[in-house]
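There is one chain below, alone, in structure tokens, taken in the form predicted on its own.
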Amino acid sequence: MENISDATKHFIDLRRHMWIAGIEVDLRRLIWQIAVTGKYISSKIQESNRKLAGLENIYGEEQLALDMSSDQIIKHQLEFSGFVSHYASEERDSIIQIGGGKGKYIVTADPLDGSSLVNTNLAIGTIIAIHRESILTGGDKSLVAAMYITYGPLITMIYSAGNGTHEFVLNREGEYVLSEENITLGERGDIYSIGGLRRDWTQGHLDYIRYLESEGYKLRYSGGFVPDINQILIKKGGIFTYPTLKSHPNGKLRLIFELQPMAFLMEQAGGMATDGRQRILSIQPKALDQRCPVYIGSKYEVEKAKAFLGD
């Protein structure tokens, strides 16, 4: 990739960045189209949040409708892209064929991660993975790109096509402009984000968290996977974990829709992602809705988790 000076990088938009990075034409067009789709989802979120109009709070039914609307927006945009043959979403029970099944890519989506946080005005997001082969293979064998869009005080997008992990911000003109190129995590961070009830943790996981606390790590947990991962990337270190629980021995987060794309992005930023023992991107999915525990973030914290969890 050609060097981009600090003085000019903020004027590099997403399309130019992908061109400079040498990403193949069809893939960069698809990434661009998905990024634009984030604008439509953001508008839908604003439209759906009745607090903005001084009306009642969002209820469960409205949150469900917002999830489904986001899914429909993504499907519609992909269907006419010409690049996508199949689409799988956390909102659907099966993989569906789109675009006549002629595109070269398969796209998976968590259309609106953390939608229950809308009425509390916390950040939420969309998670996307782009595959070239069947998604029911290990991430290393099929994933060619991953991205997420964060809907918060700023709309940001982080993507990787195997050429590093990069952040873009949606500006007032509606363009995604480069904010940070080649995000790189430090070997060790100082924050931890953790899901699940303490009473449901295994002993090894409990001991690990006690170690982090003894080391002075700061707890930062919003309840949304996208904003919590985004914080670790932007702060350049730390760990997110949603572990094996006594009530959920296979974890709660979905391997294909959530963990694979985030693991891809984290590894491209110099971090790691495991289920506590093995690398997330090496796990062979057995089902579309397969769930998995996760330890994802800086290398030190992820390796330390493996030591506490044992074999």
Second form
Amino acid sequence: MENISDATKHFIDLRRHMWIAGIEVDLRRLIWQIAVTGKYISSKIQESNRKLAGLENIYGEEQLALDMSSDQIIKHQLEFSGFVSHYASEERDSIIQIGGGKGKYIVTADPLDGSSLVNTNLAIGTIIAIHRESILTGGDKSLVAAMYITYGPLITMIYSAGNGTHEFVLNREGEYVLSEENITLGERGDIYSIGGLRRDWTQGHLDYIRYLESEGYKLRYSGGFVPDINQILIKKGGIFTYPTLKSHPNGKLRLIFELQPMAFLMEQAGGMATDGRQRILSIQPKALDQRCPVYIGSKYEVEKAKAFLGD
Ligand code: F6P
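Can you swap the form predicted on its own for the form predicted in complex with 6-O-phosphono-beta-D-fructofuranose?
Then the entire complex follows, led off by the chain already shown.
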């Protein structure tokens, strides 16, 4: 790939970046169209009157109307993209066929992850994965690209199509401009982000966290998966974990909608993602709504977790 110097990188927009990277034309058009939905979703967030919809989603969590409208925005965009045959969303209980089932890609979305944080004014995000095969064949075999959009003080978009992990910022003119190319994590970081109640952790996990604390790691946990992962990527290291809980052996986060795309982006940035033992991307999902424990971040911390959890 052509080298983009520091002096010119701010003038590189998303479409140009993907073109220079040699990403196949249909895939880069699709990534572009999905990035555009971030603008629509962010407008919805700003319009939001913060009232709860009074509905429950299929997983029984409290759901804001915003979740549903974000899902509709993405579905609508994909339907007419010409590139997508099927769509799966965390807001739906099954994979749906769209666009006459003719497109070559399958898209999964967590349309508005962390939506319950909207009324606290913390950052939230949209997580997307683009697959070529069936999404139940496993991340490694079918994932061709992943991206997320962060709605915070800035709107940023991070993508990888197997060509490294890159960050773009939405500017005032509505263009996604390159802010960081080839994000590369250090061998280790100094922050940890950790979900679940301490009394519900397993002994191995508790010992691991005590180890990180003894090493001086700083706690960074917002309760939003997107900004928490974003912090590790942008600060070039650290660990996010939502572990096995005694009460919930599979943890909380969803393998297909949340973990596979983030694992793809993290690996492309030189990091790792495991369930404590095996790579997230080598796990073959058995169900759309499958949950999975996760250790994701820079190599040192992810490998250390494995040592503490044992075989
Ligand atoms: O899966 C939804 C989600 O809100 C994630 O964005 C976040 O990482 C996690 O759940 C937070 O869970 P908890 O409220 O248990 O810390």
